[in-house]
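Shown next as structure tokens: one chain only, the form predicted alone.
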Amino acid sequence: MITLETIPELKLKLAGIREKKLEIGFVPTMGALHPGHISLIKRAKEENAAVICSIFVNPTQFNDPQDLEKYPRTPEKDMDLLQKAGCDLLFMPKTEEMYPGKDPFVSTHKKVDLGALAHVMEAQQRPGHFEGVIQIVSKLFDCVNPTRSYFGQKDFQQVAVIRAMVKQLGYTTAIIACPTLREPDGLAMSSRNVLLTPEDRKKAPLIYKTLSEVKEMALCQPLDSLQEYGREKLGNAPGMKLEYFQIADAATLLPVKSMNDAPSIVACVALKLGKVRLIDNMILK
């Protein structure tokens, strides 16, 4: 595996790959890698001749400075995992490489009309977050120009935002959403899980348990009552502070009232467990 830190080095290396007309798979990450990330690398290996992973903790998508400061960083472990997974190129830029000569928080992102995606769930709870995601992912796509790009389904709304960005800005990369990997007790794998206290870690599986119950009940109960069930179950759980539990159209993320309202329906949740923010989702239909 070759590790690169600058955009010119990256583009030069990728030019050699393109000369051979090889397909490139791309997995953008913020590091603190876990088996969920590695599953994306392995999927990319299956479908492309060359695989590149980026590790960059992007400051512009954090609306809470403390969240940015405490975000886990494990570069040596990450590099070892990527090497073992067969990653070909690792791009690890510094902040000044991605935002040269500018304050990263100065708005330099490309304009994308997100429609309803800009007003629901994560967008409501984390103002400016998706502007930061668009800012960095578009910069990375400009550098890499991948054939396919791989993201985890756990970040359901983020994948929808990136699909909208790709369509509006004319990128040719195919966006591949891969299933969420879970711990044996159901907790969605996340870099933030290591920040949970042992006591809070024991409480965390209630998120998956509640989503699973809602999915099962969706076959025979109204969605309004299921949404209320999810909100009460997680909103009243000790140590949990619910931000949202929303059943929505999987394409637009707008609320739905019936299983007949959309071809695909998803239940999405975000909450604080102790000091750690966790998100998850489950396709109901």
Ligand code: AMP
Given for the second form:
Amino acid sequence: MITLETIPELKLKLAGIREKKLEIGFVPTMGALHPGHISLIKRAKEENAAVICSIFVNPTQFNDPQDLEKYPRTPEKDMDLLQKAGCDLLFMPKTEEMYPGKDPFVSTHKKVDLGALAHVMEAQQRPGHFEGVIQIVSKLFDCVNPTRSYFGQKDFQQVAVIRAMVKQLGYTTAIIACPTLREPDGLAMSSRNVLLTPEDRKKAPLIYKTLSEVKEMALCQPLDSLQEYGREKLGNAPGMKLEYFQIADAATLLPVKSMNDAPSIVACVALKLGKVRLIDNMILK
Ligand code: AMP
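Please move on to the form predicted together with ligand AMP, as the form predicted alone is already shown.
So here's everything in the complex, that chain up top.
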């Protein structure tokens, strides 16, 4: 695996790959890699001749400075995992490389109209987050110009935002959404899980348990009562501070009242467990 830190080096290397007309699979990450990330690399490996992974803890998508500061960073371990998974190229730029000479919060923004996506769930709880995601992912797409790009369904709204961005800015990459990998007790794998205290780690599987119960009950109970069930169960759990438990149209992420309101329906949740913010979701239909 080759590791590169600068955009010119990356573009030069990719030009060689493109000359051979090889398909490029791209997996953007913020590092602290776990098997969920590696599942994206493996899927990209199956479907493309060359696999590029990026690791960049993007400051502009963090709305909480403490979250950025505490974000886990494990570059040595990440490189080892990527090498073993068969990744061909790792792009690991410094902040100055992506945002040269300017305040990262004001430079290189591309305008995307997110419509309702800009007003619900993550967008509501984390002002500026998706603007930061669009800023960095568009910049990475400009550098890599991938054939296919791989994202996790764990960040459900992020996938919808990226799809809107690709459509509006005219990128040609295919967006492949991949299933959420979970720990044996159901907790969605996340780089932030290592920040949970041992006690909170024991409480965390309640999120998956509640989503699974709601999915089962969705076959026979009205959605508003299920939403109430989810909100009560997670809102009243000791140590948990619920931000939202929302049942929504999986395409628009707007709230729905009945299982007949949309072709696909998703339940999404965000909460704080101790000081750690966790998100998860489950497709109900
Ligand atoms: P992150 O490093 O958290 O920005 O994540 C990089 C990519 O990995 C994103 O597309 C995430 O949705 C995806 N990802 C994170 N956790 C998981 C997981 N448990 N299963 C599958 N994909 C994941």
